[in-house]
Amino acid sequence: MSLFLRALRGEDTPRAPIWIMRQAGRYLSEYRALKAEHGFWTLARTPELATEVTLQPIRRFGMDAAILFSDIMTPLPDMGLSLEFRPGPVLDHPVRTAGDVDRLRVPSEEEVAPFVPDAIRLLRRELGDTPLIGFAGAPLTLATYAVQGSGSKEYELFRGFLRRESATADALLEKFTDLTINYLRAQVAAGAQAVQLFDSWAGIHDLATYQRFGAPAAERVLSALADTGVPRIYIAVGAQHLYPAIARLPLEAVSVDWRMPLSACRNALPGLTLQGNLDPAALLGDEASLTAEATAVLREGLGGPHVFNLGHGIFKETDPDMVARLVDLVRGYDRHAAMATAAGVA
């Protein structure tokens, strides 16, 4: 079994496996060339092109895991929502009323974004021993975009919607939950060896609101994958205040951002593999500062299973040479030797 999957299953591995969120994308010249020719949405919906983009960072850096090139919004058109990327996701007809929710259809496993399982099957043939991560947006985050209509700093329309139209919000979240279950199960059936549920905007809510709307939907999605046997990763950015609820979700790993040391996260999320948590901005500094920050993360990750990653997606301004340095540093860090040294000092 790969180092990545061993760590997700709770093994305190000799070194931390590494992959980087948004590792297939805009900071790579080879990706920018393809995007200039085809456009993002065509890349994501064409299995051969999505496969090529997914493989680019594996070829260049030899990451310990690949993540499917796609977008969390990908399955929404199959529900009847009009989606465009300008350049971020935009819904010209947001979901704001009970009637809007009633009109949404929930596609079956076979119907939802069929080009995604096709890409996964292609990738499994190409990746060899490198495991492949499938992913989806969590229901709360999908609802955030669907109601707001596009990206936002505060998502005030959605936050007001939850309070003003709670019954309609429940109905919307139920449909997105069914969609997400079908979408992830289709990915696993096609060959995804782990899944990550992105609850990107859960952190904008207080704990009570998250427990009322977000956690039940996430729990149902994750529970529906239990029989597949694949490790389940959950990420919510800026969500340390939600850890009491996240710790109770049925999952194997939590991806954490850079705002709290891994040692503190381990206390808040006992028994789980931690993934993270280098600040993406560390890759914009110099080699010395990157080494210092990454080494600090590696030290904080000792004492339990750890998958090295960024706390959120890589910045498009990142120099790929800095990524190569980071990968080399993580691969050269012997966690067991570091633990033995720390124990001897103590």
Ligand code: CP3
Contents of the next structure:
Amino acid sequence: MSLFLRALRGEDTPRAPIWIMRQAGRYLSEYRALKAEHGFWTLARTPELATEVTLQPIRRFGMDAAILFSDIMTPLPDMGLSLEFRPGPVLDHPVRTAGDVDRLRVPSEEEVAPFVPDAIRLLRRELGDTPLIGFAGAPLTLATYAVQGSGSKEYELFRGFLRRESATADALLEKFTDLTINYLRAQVAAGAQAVQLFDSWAGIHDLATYQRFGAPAAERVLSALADTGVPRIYIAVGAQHLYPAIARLPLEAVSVDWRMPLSACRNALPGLTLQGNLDPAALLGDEASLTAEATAVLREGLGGPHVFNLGHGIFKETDPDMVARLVDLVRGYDRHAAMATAAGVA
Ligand code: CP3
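Instead of the form predicted alone shown above, give the structure for the form predicted together with this ligand, please.
Next comes the full complex, this chain leading.
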């Protein structure tokens, strides 16, 4: 079994597998060239192009896992929510009323974004031994964009909506939960070997609001995947205050950001594989600062199963040569030897 899947299953692997969030994207000239020709939506909706973009970072760096090139917003048009990418998602008609929620339809497993399972089947043939991660937005984060209408600093429209229209919010979350279950089950059926649920903006809420709206929806999605046997990764950014609730979700791994060292994350998330948590800004530094920061992450990760990643998506300004250096460094770090040394020193 691949190092990545072994680590997700809880094994203390001899070295940490590495992949990078947004590893296919604008920091790669070969991505920019394809995007200039076709546009983002066409790349995401054409299985051959999505396959090509997914493979770009695998060819360049030999990452230990591939993540399907798509977006958390990709299945929303199938519910009746049209949107554009500029470059972040912008909805034509945000969801604001009970009537808006009533009009949303939940596509079945067979109906939802069929180009995604098609791309997954193509990718599995191309990838050989490199495992493929499927993904979806978590209901709370999908609802954040659906109500706010676009990215935002404070998401105040959405946060007000949760308070003023809580019954409508429940109905909306229920539909997004059913959508996400169908969408992820379709990806697993097509061959995705792990799934990552992106609750990117859950961290903007206090613990009580997250427990009221976000955690039950995420719990229902993750539970609905239990019988598939694929490992489940969950990510919320800036969400250390939510770890008491996240630790109780049915999952195998949590992707954590750089705000707290991995050893402290491990105490808060006992028994789980940790994924992370290099600051994406470390790739904007120089070789010496990158080496120091990445080595610190590797050392912090020694206390249990670890998948090396950034704490959030790679910046488009990143020099791909720095990514190549990072991959080399992680590959060369022998975790078992480092643990023996640490034990000897102690
Ligand atoms: O990781 C990968 O390589 C897979 C591709 C991927 C994309 N979006 C491609 C993309 C993944 C996993 C996503 C998930 C996604 N999309 C999330 C969750 C991850 C996170 O960052 O927390 C979110 C919140 C979105 C919504 C979204 N889509 C935003 C905020 C943006 C703008 C991003 C930016 O960097 O400005 C997008 C557009 C988008 N999705 C791009 C890419 C490569 C940039 C579009 C472009 O090339 O113009």
